[in-house]
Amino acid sequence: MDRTTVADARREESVGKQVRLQGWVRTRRDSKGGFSFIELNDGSCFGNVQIVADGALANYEADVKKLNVGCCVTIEGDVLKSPAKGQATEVKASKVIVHGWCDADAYPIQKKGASFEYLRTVAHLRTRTNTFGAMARVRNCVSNSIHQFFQEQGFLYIHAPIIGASDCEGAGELFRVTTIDPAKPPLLEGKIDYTQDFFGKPTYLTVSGQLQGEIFACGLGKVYTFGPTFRAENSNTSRHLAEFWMIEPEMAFHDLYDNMTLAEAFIKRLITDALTKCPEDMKFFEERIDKECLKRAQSVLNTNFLRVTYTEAIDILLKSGKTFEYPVKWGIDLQSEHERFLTEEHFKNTVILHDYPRTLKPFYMRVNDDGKTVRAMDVLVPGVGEIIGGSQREERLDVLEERMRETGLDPTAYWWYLDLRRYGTVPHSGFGLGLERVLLFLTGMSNIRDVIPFPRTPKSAEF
């Protein structure tokens, strides 16, 4: 008999079928009538299926009555219509096979109400809890939607390298990749001689696949990357990870406004799919994590994103009468408190801020005619703040070289990037979306370490 998922067994159309279920016991309770009720979950859906195990089973006393949370079993039986409220079906067991016992007293996640902080210390088991099972399914749904959206839009999926020699963002927060023995490094004039390293030069884990995405967009039109990126920022806040997943589309012949339009359609598609394909999981997050998360998602889905310049936003903040922890003036990098005021209090809507001061943004963003601002954009959503950052890219060779020198970069190190402007330059745009930021928004979870399977943070790389 083929395996049936718990998700399938819980559907009314499965009534009358013989099934073979495999999963982990959530609870067992015994009836005075000589039978037991077992709640079984296999990760295929949020809910459990109820198993009715009769005392006449050959191993009822030896096995069934000893089952407890965490035990791994195979159940064979018939799907029946359930007389109980809240469940369409139940399974009457004809066979119970125990694959793995679990000591309930020693089981690290047996207790209800375990904190998320504690569950991070047992990340190898936390997927068996309601919260992290739901998170895994929503994350899977969003990841699948990302690919579907871009494939339907005619984008090519490309794989940007994990190891590179350039710092796309220019922030210097890079993890070095090297085979040099730190105890005996080769030296040249008192400094490490990286010509003797594996790649013959200093190399790092990538902070972004954007520059490589631009290479493909400048020959193939529309592309996207979706993979891990790394930041060696020594931060222990609830919004930072050392390793996270980024989606980065790059589009030839797209200006900043095309970029905004695509970003809005993209976010709305991810929200739509999460709400329609993971209704049980999303309902759980509303009931147990954040009572406003579904309302917030629907609001973003049902309204047009506002387009506001950085300068207009600064004026609004200055005239708000609010006292911010970080004082407001033109030229500052907006903080979370500023972004959330704009989205949650002033506009009560999703906002796309654009045309930022050139001093705040990386070298690759197109300079506006005023010489003071660049064609940058940030999508700000209520509850989270920035969720997308992007720009129209600088396609003019002379301006790009000037911007590189202005930000302390050596243009000769980016000769291949400049070649894209030398040989058939093209107006183009792109943006980056952090997968974990989307999940924070959708689920209402407060710490980014709880929306990624294995969080990598300072002093933490256990699993």
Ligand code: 4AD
Second form
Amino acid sequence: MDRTTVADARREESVGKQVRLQGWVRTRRDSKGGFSFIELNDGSCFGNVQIVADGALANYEADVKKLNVGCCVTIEGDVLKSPAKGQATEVKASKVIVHGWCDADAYPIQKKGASFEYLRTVAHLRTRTNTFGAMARVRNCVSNSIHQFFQEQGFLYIHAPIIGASDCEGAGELFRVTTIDPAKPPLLEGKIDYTQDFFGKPTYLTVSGQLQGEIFACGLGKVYTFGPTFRAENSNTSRHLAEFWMIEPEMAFHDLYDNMTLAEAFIKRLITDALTKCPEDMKFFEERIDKECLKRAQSVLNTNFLRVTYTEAIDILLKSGKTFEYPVKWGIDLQSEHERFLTEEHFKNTVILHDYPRTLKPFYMRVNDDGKTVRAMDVLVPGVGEIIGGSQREERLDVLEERMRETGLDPTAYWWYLDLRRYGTVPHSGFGLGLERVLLFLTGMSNIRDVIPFPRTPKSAEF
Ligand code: 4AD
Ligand code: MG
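Starting from the form predicted on its own shown above, please give the structure in the form predicted in complex with this ligand.
Following is the full complex, with the preceding chain placed first.
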């Protein structure tokens, strides 16, 4: 008999079918009439299917009556219409095979209401909990939508390298990649001689696939990358990971406003798909994690994103009469308290802030005619803050070289990036969306460590 998923067995259309289910027991409850109810989950959907295991089963006493949370089983039987409320079907078992017993007292995730902090310490088992099952399915749905969205619009998927020699964001938050033996590194005039390293020069894990995305956009038009990126920022916040997944579209002939329009359509598509394709999981997040999350998602979906300049935002903050921990003046990097005030209190909406001071942003952003600001954009959503960072790129060779020197980069090391401006330069734009930030927004989870399968944060890389 073919395997059936719990998701299929729960559907009304399955009534009358013979099924073979395989999964893990969530609970067993014995009835006075000499039979048992087993709640079975296999990860195919949020809900369990109820199995009715009759006392007449050959191994009823030997096996069925010893099943408890965590046991792994195969169950064959018939799907019946369920008389119970809240479920369309149940399965009357004709055969129960136990693959793996589980000592309920020792089972690390047995306790109900275990904290997320605790579950991070048993990340190898937390996939069997409601929250992490729901998370995995929503994450999968969003990942799929990302590809669908761009593929439907004729973007090429580009695999950007993981290892590189450049620092796209210029923030110096790089993880070094080396095969040099730290105990006896080759030295040249007292310093490590990286010409003897594997790649013959210092190399790092990428912080962004943007620069390579630009190479492809400046020849093929519209492209996107979707891969892991790495930042050695030693900030232990609920919004930062050392390894996170980023989606970076890059488009030739798009200006900053085209970039904003694409970002808005993209975010809205991800929300729509999560709501329509994972309704059960999203309902769980609303009921158990954050009562506002569905409402917030709907409202972002139903309103136009506002476009506000950095300078206007500073004015609003100054006139707000609020005291912020970080005092506001033109030129400051906006902190999460400022962003939250703008999105959650002032505008009560998603805001695209643009045209930031050049001193705050990386070398590649196009300088405005005022000389003081660059064509940057950050998309801020209620509840999370920055979810996207992007810009129109500097396509003028001389300005770009000047910006590189100004931000302490050596233009000769980026000769290939400059060549894109030297030969047939093109106005172009792009942005980066943090996958985990989207998931925080959708699910209302409060810590980014709980929306990625295996979080990498300072002092933590166990699993
Ligand atoms: O604003 P960022 O640093 O922009 C870039 O990396 C550009 N190269 C993107 C581009 O234009 N192609 O990062 C983009 C997004 C942020 O808005 C945020 O959502 C996410 O990536 N992000 C992080 N997510 C989790 N942990 C971190 N440490 C993150 N840093 C950035
Ligand atoms: Mg940013």
